[in-house]
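Starting off, we have a lone chain in the form predicted on its own, written out as structure tokens.
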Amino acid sequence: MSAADKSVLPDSPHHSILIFGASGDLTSRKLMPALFTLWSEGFLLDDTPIFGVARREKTDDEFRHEMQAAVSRHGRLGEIPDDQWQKFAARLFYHRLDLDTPDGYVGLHSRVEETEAQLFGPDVAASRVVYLAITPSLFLPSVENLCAGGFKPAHDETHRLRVVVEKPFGRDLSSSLELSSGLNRLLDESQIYRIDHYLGKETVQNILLFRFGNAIFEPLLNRNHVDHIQITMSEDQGIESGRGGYYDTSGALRDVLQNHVLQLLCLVAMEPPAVFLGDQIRDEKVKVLESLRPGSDNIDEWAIGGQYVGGTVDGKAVNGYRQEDRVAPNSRRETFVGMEVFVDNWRWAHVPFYLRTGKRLPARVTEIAIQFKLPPLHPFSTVECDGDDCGLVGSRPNSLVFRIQPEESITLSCSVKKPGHQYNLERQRLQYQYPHGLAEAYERLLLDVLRGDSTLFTRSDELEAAWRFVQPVLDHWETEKFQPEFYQVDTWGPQAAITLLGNSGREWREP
């Protein structure tokens, strides 16, 4: 084993990992490269078996060859020496299984047990991690068949089975509750790891440490000093090939805002937990979600839905949303969401949170921008020019920005005096820039599952609270009354989203 920090190693020395949906894109692009990196860096023991499970016919050697190509293409460690890969691949196995057919699970269980006995010894009780990289319709049938096929451990050994569930966790409140109810009927909540890969990103994890580990900043993050907070998750791409059918039933609200954006809001708004442990942190996140309220009584005034139309980007013509492959020609599905929301608690009362996510915007960027209030008196100013148009500009608000992607960083902006004989201002930045080659989010999250650390995973009551908040918007946008406002590609969304902030004299940042 390498010199990995023992405090972040798995909680048990013996694990088996099963990936359901091993022929899919997620396995080749994210999961297998992450597992190979964990093994290469000493966080995964040499004798840990990894079983790819899918319905296609395939041999172990074929699976190993495919995964070698995938890791070489998508991994972050560069060229892999053949002897190193062969050592890792010796613990890769493939098992053909129809996931919705109960009979096959007994054979899978027998093979896993036989392999564990060969690798760990006959008397070792290994823990199993089952990753459901499959279509949501198979989540419950797969877990039911797992439990019936011999994988469910005794009541006092629940830690020996951990099931990782990829989003979407339902498509609305009722389906989410149904899924959670079904999973909780079969498994203990502590065995369910609902994964949101954004929470594995380095800057996201640093939000809590930065907030609660610095006596300078923590007292400033409240209604007395913060004017407003913006959370942006923008994409410059449209609909990827083949995803139009999925996206046209989902949209930006379900696909991104309900999960990724609200999770970021929770981390920047939550109170410090009594102890820095998984359940205590998630308790505080639930309190934030339960404190959310809309920006007004009229949904159309605080929740803006938009849809991009065709135009030109970098000199090339691009389709509008309705011209994308497998999208209905009269679709009303939103590709942009902008919201004004409030957190009704003592810390954040009357501080607006502005949320936006969308496709075909000018840049691919995710950030949280905290804008502070101006001082009560700000007598200094300077002359700034935009072409031939010049004028006096006063002090600008300080801002604290967590850039999550790309080029991860934490930046504090402030006004200082320009060198010279006059009191002219200029804006300067204090910045921590993350180094290149950061661990991938899936590496951190998979390691946390092996460690039994649920801090960065979504609990059922947290999920329910998020769906409860967005459900009225979903209901309204499914009616004929709703028509998304069109916006041109390569712009920052519809005019109504600009007005959302402009009504209070604010404006969106342009990252």
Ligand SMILES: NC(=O)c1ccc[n+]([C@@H]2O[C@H](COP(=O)([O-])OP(=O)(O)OC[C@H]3O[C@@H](n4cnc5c(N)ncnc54)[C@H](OP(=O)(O)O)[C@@H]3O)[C@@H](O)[C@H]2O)c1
The other form holds:
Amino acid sequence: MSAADKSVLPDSPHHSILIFGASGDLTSRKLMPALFTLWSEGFLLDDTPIFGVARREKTDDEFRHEMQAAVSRHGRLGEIPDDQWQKFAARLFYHRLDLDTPDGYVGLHSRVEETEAQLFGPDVAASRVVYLAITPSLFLPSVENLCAGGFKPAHDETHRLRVVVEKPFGRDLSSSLELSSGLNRLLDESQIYRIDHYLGKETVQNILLFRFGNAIFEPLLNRNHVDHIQITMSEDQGIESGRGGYYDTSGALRDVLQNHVLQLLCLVAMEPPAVFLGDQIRDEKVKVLESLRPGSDNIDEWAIGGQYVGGTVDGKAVNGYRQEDRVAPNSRRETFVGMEVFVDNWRWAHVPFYLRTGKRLPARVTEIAIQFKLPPLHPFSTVECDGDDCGLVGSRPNSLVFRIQPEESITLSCSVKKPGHQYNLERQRLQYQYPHGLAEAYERLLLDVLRGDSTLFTRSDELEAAWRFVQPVLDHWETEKFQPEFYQVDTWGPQAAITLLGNSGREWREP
Ligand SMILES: NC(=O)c1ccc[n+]([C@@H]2O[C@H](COP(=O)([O-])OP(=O)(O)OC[C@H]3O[C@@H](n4cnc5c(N)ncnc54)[C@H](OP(=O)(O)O)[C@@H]3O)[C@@H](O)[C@H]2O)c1
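Starting from the form predicted on its own, produce the coordinates for the form predicted together with the named molecule.
Up next: the whole complex, starting with the chain shown before.
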């Protein structure tokens, strides 16, 4: 373990990490590479045991070999020297367990306790972090069985069991409430870490620091100066192989907009908390979600659902959504959502927020674009003219763009005088680009769980408010009245989404 900044080390040195679903995709691609990097950079002690748990038969050695291949392939540190891997792998264990069967948990608990006693000594009470990298139907049974199987700590030691829950947190308001109340019956809210990996990204965390740590932007971020805000989370790919079955029961609204996009909206719209601590920040986010208001009374006017049809991308034929593997041939599932919403509070009254997410769009981009009002430019038209546009050539409003994907950057676009003998404007950009090789979101989030810091995790009331807002759209889209509007692959979605802004003379950015 190398030296690390003490201020960001875990809250207690002694942890055990249990990954439920250790033979799955998430463990190989994200969790184990993140744990390895944390250890390599000194944020995880040498003696922290990591238990992989799943149903299939496997020895510790087989598990270690599989994880070595996974970390070499997906980790960001490149080739791992064998001696370094051996050192890390010495604390990797595999435990076979059907998470549905309560009896097996006692054996798991004994193994964890014995291992901890060997590693930490007999009197150390370690904290256990249990990562649920499993199908959502197993979330509640697993937590119930964990608690009954000996893992539930005394009520004054709740920090000794932390459970990380992967999305989806329900598929609508009622299932989400059911899941939350089930978890809250067994665990204190402070023990539940609902992960949204977007919140682990540098730029996303920087939104709050950038807004409230600079004197020059925050005074402008309100209805007096901002014309509108666009949040885009677009993918250029269609349905990944094997995911059609899941996606066809989910769709873009549940899969991305309800969680990631609304979380970004909260960060750009929220008020500064009294202190930058988890609960205070989340209190402010809840207020934003509770202030959300649809763009009009008619759902079809403010919430646009679209579905891609086949075509060609870069000269290659690509399937439409209905032709994708495991998608119903007459599916009405939306692969695109565009929305106009308002944050009905003093700061943001009448400022539209335009949200969009979709598959098979022209680029893979996540960004928040704050579009300022256009200042009066008529004074410039006193210079020599050539037609009506004299002096206004190139005039565009300022924008401040937080780019979260693929590269991470912040860009302020300004108008400057174009060199020459006329007052023509041109657009120039002031940009801060984050360096390459930033920590993976999962590294930061896992470290936060170890530190007991839940700032970047979604609290149950945030979740409820987000579901409450989208539920009328989900309900409407389940009825036969709704047909998603088709859009061609490699375009920015259906015509209705363009009209959503066009009606007020605005247009979507083409990132
Ligand atoms: N993959 C991603 O990038 C990603 C991203 C965001 C969210 N998620 C979420 O993360 C969770 C896991 O996703 P995944 O892609 O890793 O799924 P996956 O590849 O299907 O893996 C599921 C894991 O659960 C284990 N499992 C299933 N039933 C079990 C049981 N009864 N007892 C014990 N283990 C059981 C499986 O192992 P055995 O078959 O050996 O039991 C496997 O290890 C899901 O909730 C998913 O929505 C995944």
